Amino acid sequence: MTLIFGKSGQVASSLKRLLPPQHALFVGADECNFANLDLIAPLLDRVQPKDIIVCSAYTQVDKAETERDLAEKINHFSLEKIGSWAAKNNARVVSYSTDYVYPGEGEAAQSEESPTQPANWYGETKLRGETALLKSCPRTVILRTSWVYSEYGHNFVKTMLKLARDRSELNIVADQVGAPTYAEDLAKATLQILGAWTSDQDTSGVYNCAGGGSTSWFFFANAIFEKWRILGHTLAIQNVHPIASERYPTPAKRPKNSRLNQTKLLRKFDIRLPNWDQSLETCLRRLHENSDV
């Protein structure tokens, strides 16, 4: 059995959509909600899962500079506590992380072996629970992944798409650099590890794992509206404006560099991610399917 921390979020909902549901139990917030860390243990015991994958995570950037203790304990405590009892029963576990655990500066794509240096709480948070988990689980994947989104729930694709139905003009960043990442991409990736997982001393570990190449948001931005309109959709955006980071001050300081180095990943596992203007069109393509945005 394999056990899913999560279940609206991008990759759960992608993960539902690859796994047999025979063999998979997706846990969301309304039965084990990462707050309360005495839940964790108790219903792991309940489920005696051989995998585990924690999609669950404290993702919202700007609030974890006020709400710390909430972030770490969702971020850092649960992983703690989720490895103590996958060492004890034998049990493997993925987990995310994030690019934002690196300082983020020059324009070198980051390695796993790069210096570690989060800008914000959220970066540190992550960066600790990856220590935690690697710490107290032999038997644990840990995927530094950027720039999530789907289908599914709130991201920077769903969002573009909303506000240039109704605004002819908008402003977005431009030096900051990342590989946006198609949740099923990660999802689909997850799985192969799992399914070519041999030696828990060969597998285990830190890997890079994003969208292949590396966009800006801005240009980001203008791909999904071009993409859109050839879909036959209508837009009201006319002009898309490039500016620095500091025309859009935010609570928590983002990197400028969030390449990832995936090496490793190729290496052993022999995983590329689509490149991600690739992903965008499914994604697209999807989302006008369903009339979802």
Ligand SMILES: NC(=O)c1ccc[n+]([C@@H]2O[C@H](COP(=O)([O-])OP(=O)(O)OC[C@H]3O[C@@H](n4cnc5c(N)ncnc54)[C@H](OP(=O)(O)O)[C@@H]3O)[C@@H](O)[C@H]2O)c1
Contents of the next structure:
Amino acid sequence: MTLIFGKSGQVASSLKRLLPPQHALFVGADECNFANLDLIAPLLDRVQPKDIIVCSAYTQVDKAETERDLAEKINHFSLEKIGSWAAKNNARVVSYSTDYVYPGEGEAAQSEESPTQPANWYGETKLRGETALLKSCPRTVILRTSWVYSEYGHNFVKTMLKLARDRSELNIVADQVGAPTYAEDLAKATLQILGAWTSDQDTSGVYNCAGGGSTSWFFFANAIFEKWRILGHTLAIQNVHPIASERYPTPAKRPKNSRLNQTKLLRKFDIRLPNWDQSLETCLRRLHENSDV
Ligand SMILES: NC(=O)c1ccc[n+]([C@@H]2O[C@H](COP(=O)([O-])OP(=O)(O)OC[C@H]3O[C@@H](n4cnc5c(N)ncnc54)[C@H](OP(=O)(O)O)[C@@H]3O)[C@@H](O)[C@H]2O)c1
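Now show the form predicted together with the named molecule, given that the preceding structure was the form predicted alone.
What follows is the whole complex; the chain from before opens it.
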């Protein structure tokens, strides 16, 4: 049995589409809220999973700056609990982390060996969670990903489509570069890794895992509008203006360079996620078919 922490989030919903229901149990915040860490071990004792996939996280990057303790509980201390249970019960754990653990300076793609230095509190809590999980459980894979979007929940793609329906002008940050990652590609990679897991010593560790290629939020937004129009939709948007990050201040600082070197993932598992613009088409086609924006 695989236990997935998370039910309605982007990656959890994508896993739901891929996993046979008889082998997977999805546990949402309604059933096991990480704000109460004492709920975790008894739940795991009841279910006795062989594999645990942790999609649950505190993902509100700006709000984390003020809800610091809660963000840390959910992104760090919960993983300590899950890791110690998994170590005692010989279970494997896959968890997700973020490009925000890197300082994001310069232009080079950052590898797993690059120094970490989170630019915001969300990134710091994710990094602490990584460390705690790796320390507590020898059978752990952590996938550092970036700019996740999907048909589910809230994300940049859906926000852009909503804004562009009514507004003729938009300012979009053009000096942050990274790789948009389609949640389903990440979910598929997760299952491939679990399937290819050889010895724990060989497999455990941290891997960068994001969409192929790179772009800025500005070009990403333009690609969303162009592809959506090709699908036959009318948008009010006329002018998209590229702006510097400084003109769009946010409570949490964002790194300008979110490029991730993914050689380790390719070498170890022969996994390369599709290019971001190819997967964007898949996601938009599904939104179009479901009339879901
Ligand atoms: N979104 C991004 O751009 C991005 C970028 C880099 C890394 N990541 C990482 O990728 C992973 C998946 O992200 P995502 O985009 O799928 O997240 P998401 O759509 O924001 O979903 C968050 C998930 O966390 C669960 N959750 C939230 N608060 C909780 C609490 N107090 N107790 C228990 N569960 C709680 C939610 O549970 P319910 O299902 O019950 O609602 C939901 O399944 C996370 O580790 C995230 O940090 C995301």
